[in-house]
Every structure is written in C-alpha cells, then in structure tokens.
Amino acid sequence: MTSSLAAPSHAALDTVSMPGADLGPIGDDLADAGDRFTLAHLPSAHTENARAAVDAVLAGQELLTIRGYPSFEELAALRDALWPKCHVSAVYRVDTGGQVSTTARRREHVLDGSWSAKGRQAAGLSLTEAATVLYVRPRVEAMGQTSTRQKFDLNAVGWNGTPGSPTYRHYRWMRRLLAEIAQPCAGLTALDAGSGTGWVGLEAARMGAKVSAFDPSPAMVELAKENAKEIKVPLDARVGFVEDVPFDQRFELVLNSGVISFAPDADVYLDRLDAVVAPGGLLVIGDLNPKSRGFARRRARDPMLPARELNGLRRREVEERLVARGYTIEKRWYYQLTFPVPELMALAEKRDSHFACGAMLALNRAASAVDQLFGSVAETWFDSWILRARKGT
C-alpha cells in the first residue's frame, strides 16, 4: 500500500511559524496538538511536490498550505504519494472571507469563527483566493503508543455497542465470530490481544475459556470488566500494547481482532504476538481488508483516511508471516460484504429500521458462508478477514 513519489526539484519549500492562536479555527481545532505550528508551501497538490512535502514534515511542518481547492481525489493521491512516511490527519478548506470548514469523507463541517485576513497572510496566502490545508504528520507519530491510546480512550464507548440499536446484532456477531471460529473447550488458557472493550475474548469465555485480555486504553479496559461483571465470566483484564505484553504466560489460544493495522511495525508485532501463543497453541488473528472494493473507492476518492486503512495487511500478507513463523493454516475466512452493505446497514440504523439491519446481517453471514464453502477466494468482496493458524511444538 505504499506509492512511489516522483522526483520532483529538491528545492525547499517556503515555510513560516505561528502561534495557533493565528491560525483561527484551525488552532481552535488543533489545540490538543500544541500551541505553535510551522506551515509549509506546496505550489500544488500534485504528487510531484510529494517528496518535498515528506522532507518538510519530517523536519517539523505540521501544516502543509495549497491555494485554490483540489478536488478530492487530488488530495487522495498526494495522501497515497506521502504515505507510508506521513499520515494526512486533517484536511481544511479556507473560503476568501477566512471561514474554515473540515473535510472527512467528502463531508465538510464548517468551524465556528474566522481565520483573519492578517493571520492569512502572515501564514503567506493570498486573500484573493482559497486555500487547502492539510494537517500532517510523521507516520511513526501518528501510529504511535501515545496516539493510539488517546484516540481509544476518546472512542470507547462506541465500541461497545448499544444493546437494542438496529446493528447490534451485527457488532455481536462480528465479534462472536472469532471467537466461533477458535472453539475453545472448557479451561482452555486464552488471551484477548487488543480485547478493546472486551466481547471477542468474552464469547470465548462463555465457551468455557479461562481468559486473560488486554488493551490500550485504559477506557476500554474498564468497559470489558464491567462488559465480564454484566455477563457473569471472569476476566483478568489489563492495560497494554501487542508489542508490550502486560502478561508473562503462554496462552493456549490467542485471539486478536482488528488491531494488526494500527501497528506501526508488522514483523515486530506478530513477534510479540507469537511470544505469548504457547508451543501447539492457536492464534486466531483477523483485521480489515485493504484490497475490498469499498475500501479500495474510499483510497481514490476521500481526502482523508484512518491511518490503519492505509496500514493495513492483505491476509495473505499476514499468512506469510506466520508460515515464516513456523505456524500451520488450519482456515481461511472473509466476512462482512464490503460496499455498499456497510453504508446501506449505516443508513438502516440512522432510520431506526431493525428489520433492514437484519436482512443486512443475513447477507452478510450467508455471503461470508458461501464464500468459506468454495474455499475463501473473493477477496475484494469482503471488507475483513480472519486466520486460524497453529503454532508448531
């Protein structure tokens, strides 16, 4: 998933510093990020400015500033052509009279007051004319231990699900699935790898699993105790990273659920992860498919992406690895229809339709069934993937 830049003049580009309080909305919006930001210049949002613009942010450029509005998909490709050295975490359009508006997913939201015309042009753009500005960042920074706990304790509790909504089903059985698929007896010793709040490692433990989890954030491991508690099955709960294990045992069964992409580094993590399977053990591993269809319209056409979408691994990248590691391939699977089934069971939800979101999750699981049937072969029609992989003795 990484882009080739094309070389561009070496030239560097224009650069001025500012405090945030200039910046207007933007500083408002970016406050968290500090209080002082360097902006630098790209003469256009072409991808031949790409190298550049990874020089300037490696050397402190937070901002990067474009006159005029490139369209989306511009701004798609120079996304692509910085990564896999920046992440694009923002994206903002300023009109002529200063008013400022986020963009994500082709959606703008308008921020409330104005960038002045003297902190416009003290930033050196013109006032004749809008301007693009995109807020980037170092890749390492923006995967790293820091950000990665900050943004799941921000996003805990909709990771939980809502008991009652029309999708909760949905969410429960992505979540029951891996857990199926391992098939833990009674008394097994399992670990929850990136357990988030909790339901992957808890379905294995209403099979009968003595199960030990761990996340990032401190948020989330809260709501899987209190998730345990409701449920009545005991959890040993605690605060990690793959690549830090809080543990110092070996797990009979490993499950980890959709956090191989939010590591900055693959080899290392699956290294961590494999030093807690035990000798015969199992590990039951699953992520998000960067080669579906709906993943693959989200990279061409929407300015800003999740940097674990850019991050992530095809499973047959994920299946080398472990191969190389001295594990067996017991079974494949892909499941959940990628687009337009999420958008549609989105829009079913948002009209409070459980009868919609039902005939979505029947879709979903009888796609992903015929799918297992003819020997998971239609990558690009599923959105996630999930491996079942034995370790040698």
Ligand SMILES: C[S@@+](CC[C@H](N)C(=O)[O-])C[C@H]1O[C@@H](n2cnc3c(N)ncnc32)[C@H](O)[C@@H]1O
The other form holds:
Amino acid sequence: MTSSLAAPSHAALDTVSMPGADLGPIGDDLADAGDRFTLAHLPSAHTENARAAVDAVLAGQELLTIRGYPSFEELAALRDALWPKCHVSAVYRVDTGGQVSTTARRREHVLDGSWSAKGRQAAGLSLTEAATVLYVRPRVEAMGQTSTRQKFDLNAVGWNGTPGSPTYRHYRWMRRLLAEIAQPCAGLTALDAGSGTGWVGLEAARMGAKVSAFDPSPAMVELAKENAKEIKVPLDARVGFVEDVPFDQRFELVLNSGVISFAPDADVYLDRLDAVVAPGGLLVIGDLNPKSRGFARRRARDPMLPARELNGLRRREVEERLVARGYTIEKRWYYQLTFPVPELMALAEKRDSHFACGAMLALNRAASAVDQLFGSVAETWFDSWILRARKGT
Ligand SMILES: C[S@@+](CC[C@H](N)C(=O)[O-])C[C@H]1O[C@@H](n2cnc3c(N)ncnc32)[C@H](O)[C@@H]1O
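Would you generate the structure of this protein in the form predicted together with the named molecule, following the form predicted on its own above?
Shown next: the complete complex, the earlier chain at its head.
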C-alpha cells in the first residue's frame, strides 16, 4: 500500500523504506497494513527520540526499529512518550539470526518466523545485530471505528464469558453490579450502549427494565440476541457506535459499561450519550480505573498495552464532565480489586479451581461493599469504577 514517504526532518531519525514481504511473519501479522511497510530507525529507545518518532509515524512510517533490546521499562517509557498522538500496537524482537519473536506477553502477537537478511539490511541493521521493532499507528487509526469493530468481532465469543468456567460467576457479578446500581429499574425504558454480548442490559431486563442495546460489533450484537433468547427476555439489539447512536428515541435509563475508554474523544462521546438520556433520566456508567495500582504497574513495565488502558479516564474526570452537562451524581462506586487479585484469578482459572475463583469473587464483593461503607475513596485499590448520574429535568 504505502510507498516510501518523506523522511522526517529530525536528525535523530534516519528512515528507509522496504517491502513488507521482506518482513515475513511480521508482514502477515500486520496484514491490514498492506503489502508494503515504511520503516524508520530510532537511535535508541530514549524518550528524547519520541518527538521525531511521532513525526515519522504521522508522516506514514509504520515500523520503528531500535538496535538491540531496550528494557521493557525503557520501551514502556517510550510508548508513553508517543501517546497520545501514537499508539504502540506491537513490539517484536529480531535476534542476530533474524528470528522474530514478541517482547510482549500478549499471545495474539506471538510470532514465529524470520526477517530476511535483505530486509534487515534495507532497515539499516547489520546482519549481526539484534533489533527491536515497534509497530506504531497514529492514535486516530488505532482507536478508529474500523479497528474497534474488527477487534471486537474477533473477540466476541471470548467476551461472552464461558458458562461453567471457574471465572464465569465473577464475570456475571461484574455485569449484574452495574444493573443493580440502576435499581429500581422495573418498567423503565433502558438502553445498553456498547453492550458487547448484552449481559449488563440483560441483567437489567431480568430486573424488569425494557431493554434495547447496541454495539459496533455485529458479532457481539448477534451474541446479545442469542443470550436474550436463551433467558427469554425481549431485546432490540442493533449495530452502532455511541458517536452515532442507532436509536432515535430517548431512554429513562442508559447503561454504559466499559466503553468510554474506547472513545477517541470523550467529550464528543459524552455529548452523544447525553443526547439519548431522557430529561430526569439515569445514566449508569462504568469503566477501567487508570489510577489503580495494577494498571499503573502494567503501564510502567509492559511495553505494549491496549490503547484503552492509556486512554481511560479516572472516575473523577468523568464525574466532572457529567456535572458540567447538568447531571447530579447519586452514587459512586469502585469495584474489582486490583493487582494481584486479577492475576491470581487468571491463575486459578488456568488451574480450573472453582474454589479459588469463588474465594476471590467473595473477596471482590466484600471489598466493594467496604468501599461503599467508607465513601468510595480507595481509588488505587480497584481496577474499575461506576457512577450513577441523574440528568437534570
Ligand atoms: C469492554 S467491552 C464491554 C462490553 C459490555 N458493555 C460489558 O460490560 O460486558 C467494550 C464494548 O464496547 C464496544 N465499543 C467500543 N467503542 C465503542 C463506541 N464508540 N460506541 C459503542 N460501543 C463501543 C465494543 O465493541 C465492545 O463490545
């Protein structure tokens, strides 16, 4: 797709272009980038090179190479310095023999393969040199609607939770909590915005709300419809983004769980969400807490994070935006204990221990009850937050 683009003016950066085919499996992994990549070389992972790197990426360079293997911490600092204009979407290591592997722990990016000598030479690397390769995209592209839809279409089944798995009760508890915070909701017209597989709205439907739902991912919407059928509640589920809601009417209750961190512009997003809340209606919104100890830890150590973890807002930041739009905050909540609880839960799931997962679910329930008791102030302890906000009449 792209041809070689003009080299950025910064002296810190020299650029070359090379055919994507030479990248072997990287090329496969980055299939959506087309059959040709442009590549820029960074003298080091030092954050002083970030400005030049941002310019290169915005000018069309897709892969940044760095000689050697900078530490995860250095790469994480560089990733932060590239944000918010650019997002590091994958990180690879190429060893002295040209073998490619991933530095990141996320399985979907694990690669086997090699980078040809010709390719490495074209990238300005000597054949005896190891290198780190970052696949970096402009934020607008990484967080664009096409990326979001593709990502969730691919992951829809995983998002549905697996009935009978050790963590399933925890999965459902989290979704039910949001609906419970909207109580009493019997008889209310409700919209689950960014519904995923529908479980937040479906919990509200079980409590008597008349629920509609939408999600950008057609695969998610299909699963939401199937889930509704299975539990025998009516659900009008459609495909769409909050930025362009596929319903004309306003709703007495709007549920929005785990979505705002995907919004490229939180203010536009909240304006559009506000437009579907009826006067005097209720918005129950929740998302990840970027200030939790666990997320802060990942941010410092992990070179590659999903864009939403960098883009997420603190509860207080969303609260301020809602108050500015005429909402009164009726309830504040933190839930899901942070590091090491999710990691232990993942381990327990791997070992198929229902008992350990059940114990951690009990711990999570108790912790959010205590959070309520003490006025919901322990921000760094929890990975997620919820606000119950009443719109002015
Ligand atoms: C983390 S999942 C949460 C799903 C569901 N709300 C839940 O709590 O189980 C995020 C969902 O938001 C959807 N999404 C992402 N960006 C969105 C947007 N701008 N508008 C509406 N939905 C969006 C995704 O397709 C995905 O299904």
